[in-house]
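In structure tokens, the next block holds one chain alone, the form predicted alone.
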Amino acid sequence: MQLRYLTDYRITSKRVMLRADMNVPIKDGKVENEERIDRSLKTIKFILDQGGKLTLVTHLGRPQESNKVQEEFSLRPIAECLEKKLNRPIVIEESLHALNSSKAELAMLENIRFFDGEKRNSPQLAKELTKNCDLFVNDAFATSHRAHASTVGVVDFVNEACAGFLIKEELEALENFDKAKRPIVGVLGGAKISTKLSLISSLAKKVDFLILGGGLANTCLGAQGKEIGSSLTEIGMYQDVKAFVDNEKILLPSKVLVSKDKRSEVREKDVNDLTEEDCIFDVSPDFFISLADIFNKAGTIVWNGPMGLFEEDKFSYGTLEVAKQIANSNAYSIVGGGDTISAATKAGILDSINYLSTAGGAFLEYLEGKSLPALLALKKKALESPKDGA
């Protein structure tokens, strides 16, 4: 089954609702990374350019699904953001039944995430949603592997609905993964294990190796018996690491800088060497500046995940190390997540990645082969209407 994308349909004059992904950090009513909205400009443009009454729909963070608005969650700093880059107004609606009756040309749902039955996937919910749409249109890679109401749920009471242009960027980046030029190199960080589990098992398979830091390191280098002090780590998993932790491609940290907290003074100690007042933060930047050879000779490189508590600068050195490392290799660069492209930014190597993913847990699962629910619908919508919209 093939995707079908805006260019295949015409716009002019339909009532177009738009699924993008604008889950941005905000401080102080101000968005801080403007990356995820600068992304989706060029879908939203040429659906204006091409006559089209546009309602954008989107989430940002994890408020409570009350049907009513959490000023802490709301959109309103992100439509200030858009209007600026789009130099026209836009009408924030803060009901269903406010949007259904909207005669603005350019619109906004409040946070999708305020309403009942989004996260469960509700045919109530996406039925009214979708109550004066004539085509829907998914631009939302990130939250693709998500059923739920204004991803799956919309388009089954839609005729048309199709993909935007930065899904369309952000697969044909990744299909080039399963061809990557050779040595391909992984590297993963992050907090859980168990939620990467059978990730790294997957990746395992496909790549030359596989960088670990974060919690992700720490539960491993805990499953091999070495002492991790009070480190982040899950215990309740060390029999299911014991699986793979012992992978000749699988690369932990021999060095790693730990404190008794996150105020104590900093140290570089060995992994061999920690004791039971130790907590591990970070990665040592010496580790990754040991594996130089490695991301040199790198055809691909794959990068998920801060390599420790980046947001203290410091604990941000391993995190940037890796970041350093990157962007001085010739190798075909791919970094997913928005932890991730924060650590990019941070790092100031933005221009010398080869290719910025937006999303994380789809960018993950994709590239372990899974199917993404958002898509799969769009492509058995695909089968169903015809290519030019008519």
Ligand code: 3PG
Given for the second form:
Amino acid sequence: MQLRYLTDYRITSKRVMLRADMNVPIKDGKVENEERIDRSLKTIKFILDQGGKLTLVTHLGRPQESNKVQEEFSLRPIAECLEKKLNRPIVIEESLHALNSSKAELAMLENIRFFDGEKRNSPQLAKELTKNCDLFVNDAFATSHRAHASTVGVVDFVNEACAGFLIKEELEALENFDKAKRPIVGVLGGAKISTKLSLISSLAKKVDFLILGGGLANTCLGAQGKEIGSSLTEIGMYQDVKAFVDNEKILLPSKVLVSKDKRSEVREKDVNDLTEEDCIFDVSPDFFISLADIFNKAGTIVWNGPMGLFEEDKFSYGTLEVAKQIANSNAYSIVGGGDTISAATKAGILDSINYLSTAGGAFLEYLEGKSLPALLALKKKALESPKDGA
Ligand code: 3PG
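Return the structure block for the form predicted in complex with the ligand; the form predicted alone was the one displayed.
Every component of the complex follows; first up is the chain already shown.
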């Protein structure tokens, strides 16, 4: 099944609804990281330049579906940021009634997650959203794993629906991973192995080496019967982890950075020498340096998840070393996930990454081989309807 793209449609004079993912970090009323906004610009500008009347729809965070604006999750800072980039005003509509009677050439619906029914994919909400819509464009790759009213439901209520340029770019980069040059190296970190178990199983079949760090590695070390003291771990997962932990493709840290607690002195230790007093906060950079040959010879590297508590400088060295090894390698590199992009930014290696996905959960589900419901809905629509309503 094929997707249809914006370029398959005539835009002029159409009322276009664009579902983007502008779920960006906000601090003190300002957008902290503009990556997702910047990456949505190509589609937004194309629609406006072609003379479309545009309504932007996005979510921000995880507010209550109360049908009320909750200031903390308001899209105002995002609209302000976007207005500067587009150099034109954006009218924020706070209700569906206001949206449906809006005369604005460029409008933004307040956070779609304020609206009752978004997350349970309510047909009423989807219908109301698309009341005045000639063409629905989905460019929210980072939300494509969510079967919500604004990503999936709406497709049933419009004549025309297609994907935007960002979805095209994301899929082309990830399809590159499907045809990846070997050896393939996966680097996975993060806190909870329970959220990445099926990803680990499917990646282990595909890659030549799978390097684990963070809480994922702690749980594997614990499952192997090693002393890990008070380190972050998921004891309930030990049985599941035992099924793959001895797979020779999986590389676990041999050295870690430990401390009694976050404030105490940090020491490097061999993973076989840990005591009850130790808490692992990072993987030792020396471990990644010892893998330099693997990074250097890799044809493709995919990275998701920090190797430790990288938000604190003293526990960020392992993550920064991974970033450095990836940046120095000639491999085609793909990096995805909010924390991982922050880590790559902190390491100053963004320019050395071949593809930076805007997605977190959707990126991981794609790598797992799962189908993404928002993309499926668009593909189904493409099968049912002729191009441009012809
Ligand atoms: C993300 O940040 O991964 C997407 O915007 C989806 O957000 P969600 O996990 O709150 O659905």
